[in-house]
Structures are given as structure tokens and as C-alpha cells.
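As a starting point, one isolated chain is supplied in C-alpha cells, in the form predicted alone.
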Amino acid sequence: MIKILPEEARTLSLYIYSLCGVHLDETKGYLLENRLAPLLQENSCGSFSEFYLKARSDSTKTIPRKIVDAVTTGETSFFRDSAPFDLLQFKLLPELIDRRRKNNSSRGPISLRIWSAACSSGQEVYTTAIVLQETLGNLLNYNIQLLGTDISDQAVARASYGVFSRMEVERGLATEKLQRNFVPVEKGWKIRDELRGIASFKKLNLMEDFSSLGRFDIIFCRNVAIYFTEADKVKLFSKLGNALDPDGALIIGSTESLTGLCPQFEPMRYQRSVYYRLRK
């Protein structure tokens, strides 16, 4: 594997930050080596400096897109860290539905909007869909919108397709859940149409304005900001606060905290989970 020099790591880190807001300091040279090595080989580059120059001069923007895909694609699985989904099923959804029923003067279908702000290849979105069906029953009785966004073109395409390999479905999905919510296809397992139908996916850079998305009852933004600077974290979560309904809930990663960072959020605890509401 081609080794990255300290100056090359600094240059590439600044370039990656300009592309997607991910901040990789000088200690992350190993990550750049591991994630970008296949792209160096693909583009016949003998050094990271040569690769950087080729990326900057790529008028098609193909290499920059692949860099973003390589750097931002993280670990994911169905029901990853089960606590947030227990929180969703046994706390947030029942309370939300109860409040909506009390305020539903039109007696029409209750609306729910849930956003996975860094959906990767879709497991979090489809896990949420499974929880919704298990909790609410017939989803046709509700007006449900599940949105998954990610900065990676590749991730959004995979999530939209809704097909997962045997290895992917075996990570986090019990056999009974798999058979009830997926159908076997040639390349693995495909999410059932009734669950796929309530989900939509789009590419989105969280560093840019996303006010046009509207407001959401629940926002998942787990392990997204771990490579953001503190200033960018404040900007991101402030924008997420503006996208959250007044009685909505924000769910972040188990190792993340907004305490001392965003005073507009109040931490709430449920069993093993911490989530955030807007202060009244």
C-alpha cells in the first residue's frame, strides 16, 4: 500500500473538508490510506499528491464523488445498537400517536414524518419502517413519510434499491423479522413493497441548507458529526433543531452529546437511551 506523507494528509484533509465537511486531522493519515488506496490504484496514481491533483482537475467530478463515498461510508446494520429502536417503539411512537390523536380535529389519517439524516445504504430507514409496522399495524391507516438522506451517491442508490446481501440481513435481523419483512431475490433479500413504499431517499450535504425539507417528528442523526469540528456541530444541530417539530425528538449516537454544545436542546432519558427535545 502506498504510504501517505504528513503534508499529503493535511492537503487531502482540507480538500475532503471542502467537499463534505468531514474534518480529519493529522492523526487520521491511516484512515486516508485505507479508504483511498483503492482509488489510487483505480486511477493509476503513484502517490497521494498525484491523486489529489487528478481529483482537483477532474471536470466530471467522478473522483471527488468517489472520495466522498469512500470517506463517509460507515459501519451500519439492521437494528444497529437496539436501544434507539426500543426508544422509538415503546416511548416515542406511542406518545406521539397519542398526542396526534388528541389534536386530530379533522379525524383524518395521522401524519408522521421521520428523517434518517445519514442513512448510508438504508438499514436505519428500513429498521424504522419495520418498527413502525410492528407498533402501528396497518401503515395504510397513517400518512407516513420516511426520508433517508446521505452525501454519498452510492449509498443513496443502494438504499433506494432496497436489496441486501445474505450477510447484511443476517447482521441484526432475526429469522422471523427477515421472513416477515423481506422477500428473497436473486442477489439476496429485498424489502417488501409496503415498507419500501413509505420511504424516499435523496442525496444531501448536511453542511448545506436543508430548510426546504420541512419539519419532522423524529430525526435520527447518529454518529454523523463525530468527524465535524465543534463549530460545524453547532451549525448542524442548530439547523436540525429548526427542522424538528416543537414536540419532536432528536436521536444521536450513543457516544455523542449535545450538553454544553447546543443549549436549545434538553436531554431526556429512557432506559438505556438519551434523546433530545427542544427546550420550551
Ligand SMILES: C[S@@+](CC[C@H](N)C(=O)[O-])C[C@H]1O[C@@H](n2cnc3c(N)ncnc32)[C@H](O)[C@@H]1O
The other form holds:
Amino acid sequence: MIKILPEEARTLSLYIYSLCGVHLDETKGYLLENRLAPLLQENSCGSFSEFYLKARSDSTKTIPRKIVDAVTTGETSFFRDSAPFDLLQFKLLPELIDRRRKNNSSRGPISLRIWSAACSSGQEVYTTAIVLQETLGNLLNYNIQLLGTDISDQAVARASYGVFSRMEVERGLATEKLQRNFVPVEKGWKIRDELRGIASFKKLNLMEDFSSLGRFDIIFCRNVAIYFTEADKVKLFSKLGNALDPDGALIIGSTESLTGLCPQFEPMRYQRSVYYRLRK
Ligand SMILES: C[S@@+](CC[C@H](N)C(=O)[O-])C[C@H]1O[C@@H](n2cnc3c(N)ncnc32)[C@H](O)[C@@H]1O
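Let me have the form predicted in complex with this ligand next, following on from the form predicted alone.
Following is the full complex, with the preceding chain placed first.
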């Protein structure tokens, strides 16, 4: 395998940071070496310096896109950490629906907007869809927008397709949930159309401005900010605060915390979960 020199690791780390905000310090040379090796080969590059120059001058942006796909970790699963989905089912959704019913003078369908920022291959979005259906019943009675976004083209394409291998569905889905919400297809299991129909997916870099998405009732932003610098986390969560309804809830990863980072958020507890609301 081609070895990466310390100077090349520094240059490529800065380049990757400019592409997606993922911060890899110099000690992560081995990670770059392993993750980028197939791309060096694909582009017939004899060194990381040559590869860097090729990526920078790629007018089609194919190489930078593939670099982002290679370095971002798409680790995810259905019902990951379980507690946030109990929180959704037994606290956030019932409260939200109650509030909306009281304020719904037009008697039209109740609207809900939920965003999974950094949704990877879609398991978080479809888990949310399953919980919505289990909690609300017929989803056609509601006006639901469930958005999944990710910086990785590959992840967005996979999420949008909604087909998961046997191994993927076995991670987190009980047999009964699998059979109720998926149909078997040649390559594994496909999410049912009713659930796929309430979801939409698009590519989005959380480092950039996303104010055009509007406001959400619930935002999941789990296990992505861990790759960012402290300064970038502050910027990201402050933008997420602006994208959250004043009564909305922000759910972050089970190993993450906003304490001491973003004073505009107040931590709330529900059983094993911590989630955040905007301070009034
Ligand atoms: C570890 S996965 C988390 C998936 C899911 N939220 C979960 O917790 O199971 C992290 C995801 O963040 C995405 N990501 C990394 N940098 C990003 C950025 N700047 N903007 C949007 N997504 C990003 C990666 O492509 C990857 O799919």
C-alpha cells in the first residue's frame, strides 16, 4: 500500500475539512491511507500528493465526492440506541399532537415536520416512520414531512432506494417489525410504500447554510458532530436552533452533550433520554 507522508496527511486533512467539516488531525494518517487507498488506485496515482492535485483539479467533482464518501463513517442501524425512539413515541409525538389539536382551528390535517440531519443510509428516517405509524395510525390523516439529509451522495441514494440487506435489517429490527414494515425483495428487504411515501431525501452539507429548509418540530442530529471541531459544533447547533420550532425538540447522539457548548438549549430528561429544547 502507498504510504502517506506527514505533510501529505496535513494537506489532505485540511482539504477534507474544507469539503465536509470532518476534522482529522495529523495522527489520523493511517485512516487516510486505508480509506483513500482504493481511490488512489482507481485514479492511477502513485502518491497522495499526486492524488490531492488530481482531486483539486477535477472539474466534475467526482473525486472530491468519492473522498467524502470514503472518509465519512456511515455507521447506523434501525432503532439505534432505542431510547430516542421511546422518547419520540411516548413523549414528543403525543405532546406535539395534543398541542396541534388545541391550536388547529381549521380542523385540517395536523402538520408535522421531522428532520434527520446526517441520516446516512436512511435507517434513522425509516425507524422514525415506523414509530410515526405505530403512534398515529393512518399517516394519511396527517400532513407529515419527514426529511433525511446527508453529505454523502452514496448514502442519500441508498436511503432513497429504501432497500436493506438481511444483515442491516437484523441490526435493530425485531422480526415482527420487519414483516410489518418491509417487503422481501431480491436484494433484501424494501421499506413499505406507505412509509417510503412520507420520507424525502436530499444531499446537504451541515457546514453550509440550511435556513431555506424552514422550521422543524423535531430534529435528529446524531453521531455526526463528533467529527467536527468545537467551534464548528457551536456553529452547527446554533443553526439547528434557528431551524427548530420554538416548542420543538432536538435529539443528539447518546454520547454527545450540548452542556457548556450551546446556552440557547436546555437539556430535558425523559427516562433514559436527554433531549434539548430552546430556552424561552
Ligand atoms: C455515523 S453516521 C450517523 C447516522 C445516523 N444519524 C445515526 O446516528 O445512526 C454519520 C453521517 O454523517 C454524515 N456527514 C459527515 N459530515 C457531514 C456534513 N458535513 N454534513 C452532513 N452530513 C455529514 C456522513 O456521511 C454519515 O452518513
